[in-house]
Structure formats: structure tokens, C-alpha cells
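A lone chain, given as C-alpha cells: the form predicted alone.
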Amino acid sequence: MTKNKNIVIAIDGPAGSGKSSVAREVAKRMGLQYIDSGALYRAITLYVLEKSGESFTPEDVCRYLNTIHLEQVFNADGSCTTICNGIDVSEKIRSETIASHIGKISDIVEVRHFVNARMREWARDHSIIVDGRDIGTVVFPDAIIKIYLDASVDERAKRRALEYSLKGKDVDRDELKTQIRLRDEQDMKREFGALKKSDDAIYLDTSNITQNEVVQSIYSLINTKIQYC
């Protein structure tokens, strides 16, 4: 995009902040790609519970990353399919079940290696934007922007609290609230991958704004860097 050159757009912040909504939402409005990196270690997830069950090792995991093979494609509606394997794995990656494992595999060193050489990959052929914990620190520390998006813990269990809504869910804002929290520090003091603002990202706080301004913050500093580029 700047002199034919691709660029990278990374937007990290903890659970519930807004990242991958934001991130869609900008990817439409520039024509980037938008790549899910979560999805990606839910479907390796996927991939090892379906070779070993919940009793897999490590040494299982590191060995099916030789089979394994990732795909994901943005679409114009702004929802993201993931494949794997030539399979499109976007909802049954979503499971409970998926999620409370996923933790494990995504801490595996191997793993993470993995997803971050096929995300770079990408990023060799696409101008993409990105969102994690990890992206603009570890990932891509080269990003022609970097955002760290965050929201405080209210803010982030009543948004949680709506999504379960939707879902015809009641749940307690309190226990959410000590989930978001627990979530918080598990995520910053990972071995690897861990949640960190980048020393040179832009901080947005979500709490008092819409997605719409956020959306649009972040448009116009993406424009103005390129400008310059």
C-alpha cells in the first residue's frame, strides 16, 4: 500500500477490549487482510483433539505441526473462515471445549513459532492487520502502526455479559469480572507470548468510546503514517 509495499497493522490488548471487532471493521474500510490469530491457535487446538483426545502431550503437539496446514480467508462481510487442512474449521473451533484447552497449546514454544512464521508468511504477499497479545512486540516489531486497545475491567464484563445475552446466557457480572481479572495476569506473565504493550504503540482506552470512534482513530493514524511513508 505505501509505494507498493505491503504494510503490517498490529493491534494487541488483553480479552474483551475490542481488538478483533476493531480490526475487522478497519480491514473492510482499507481493503487489508484481516488475520485472526486466536482462530488460528483454536484450530491447531481442534487438530490435536481430534488426533490424541484431552491426554495429549506436548511431544504429540510439536510432531502434528508437520501436518498441519493453515489457511484463512477474510471475507467481505467481515467474518474470517479458517481452514485447516482444506477444512473450514471457523465454527467448531468456537466450542467450550476448545477454549479450555487451547491455553495449553498456545504456550507450547513450538507452537507459537509455528503460527508466527505462517502469519509472517502472509504478510509477505497481503498488507494484513493483525490483533493478539503478542503481535506488535514479538510478531511483526517492524509494524507500520502498532495499537494497544484496552478497556477497563467493568467495561470489558459488561460487553462479556451482553455477548452471553445474545447467546440467551445469564451469567454473573461479578464472577465475570474475577474471570477478566485472573485472564489479565495469566496472559501477562506467559512464558511466551506474553501481554505487553509494545514501547512504541499508540494506547487506546475503549471504556467511553464507540467501536465506530475507535474504528475510525485507527484509520486516520494508518492514513497519516502512510502519507508519510
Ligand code: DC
Second form
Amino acid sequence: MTKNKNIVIAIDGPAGSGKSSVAREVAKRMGLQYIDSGALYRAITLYVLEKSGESFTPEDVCRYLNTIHLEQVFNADGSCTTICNGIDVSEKIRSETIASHIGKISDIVEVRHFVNARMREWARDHSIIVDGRDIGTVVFPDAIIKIYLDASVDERAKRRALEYSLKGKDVDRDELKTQIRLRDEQDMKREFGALKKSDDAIYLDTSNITQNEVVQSIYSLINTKIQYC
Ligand code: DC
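Target state, the form predicted together with ligand DC; input state, the form predicted alone:
Next comes the full complex, this chain leading.
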């Protein structure tokens, strides 16, 4: 990306803040590889549930890590394929069952080290844009640009409701708000890799701006920064 080295752009923020849509769009425009860190935690959760059912222990999970190989492919159409041991799990990892168990998996420090090591390996070979919760604070503290995307709970619930309705599902907005608050709390209170704005991250509240505007701001920030690298 710059003359001699690959760059890392970190996008953190709570669920529904628009991280993944924005990161994918910036990646497409700038020819970066996009990494969806949440999808990696989801893929491990799926693997554990398929092996152990719902009664897994942290020891089971740590043992399984030796048998999991994760890959991610960023496609030309802006989608991202997550592959676990050769199997495309991109659709399966989006289920409610995964969402309800992922907290127990992503809290395990060995799982976090595993995911972080994989992402750092990818960063050696490519310029990347990564979204998650702890990318700018823990995984890539030297990222060239760090963005913290946020939005009000009301706005995030509205976006989620729209996503569900596009899939033909009718969901209660208040129920969604409760789920979002719960997830925020879980993500922020995690002992390792908690959701937190890095001191040097740029804070963008996306509640009242369009996705295009957010993409444009990040795009300009990157271009300005790259000129000085
Ligand atoms: O981004 P997402 O909603 O697909 O992430 C799923 C879960 O994974 C989320 O509840 C928190 C966890 N996660 C994490 O702990 N650290 C990350 N860097 C990304 C996601």
C-alpha cells in the first residue's frame, strides 16, 4: 500500500455501528484485504458446538484449537468468505445459536490469542482493514489508522430490524434494544480484549450520517496519512 510496507487499518466499535459494511466498502475502494474478526470467533463457536454440543468446557475449547484451521477470503463483490478446516461456514456462523454462545468462547484468552495470531500472520503478507472490538487496542496497536465507530442504541436497533426484515423476519424493536445493550455490556466487560476506544482512535458517531459519508471520511483519512508514510 505504501511504497515499502503493508498497512493495517483498525475499525472497532459495538454491534450494529456499521463497522463491517464500512470496512468492506473501504477495502474494495482501496484494494485492501478485509478481515472480519467477529466471523473468526463465530467460526470457532460453530466448530465447538458441532463437536461438543452446548455443554463444552473451556478445556474442550482449548483442545479443539489444535485442530482448527481458519481462512478468510475477501471477494471482489465485497463479501467475505470464512473457511474452517476447508469448509465454507460463512452462512452457518450467522445463526442465533452462535450468537448466544459466542460470549463464552470469545472470553477465553487462549481463543483470543489464537485468533489474533492468525490475523497477524495475514497482516504480514497484505495491507488489511480489520473490524472488531479490540483491533486498535490489542491486536494491532501500531495500526496506521484507528477508527472507533459508534451509534445510539436506537439507531443500531433500527438497523438490525431492517436487516431482519430484509430477510423476511419480523422482530420486536424493544427486544432488539435489550439484546444490543446486553451485548455491549458483555463486550465492554470482557477481561481480555474488551471493546474500548483506543486513545489514538478517531471517534465517529454514525447515528446521523450515511454509510457513504463514513466511507468517504475514512478514505480521506487514509489517503492523507499514506502521503506522510
Ligand atoms: O462482529 P460480530 O458481531 O460478528 O462479532 C461476534 C462476537 O465476537 C461479538 O459478540 C464479540 C466477539 N468479538 C470479539 O470478542 N472480538 C473481536 N475482535 C470481534 C468480535
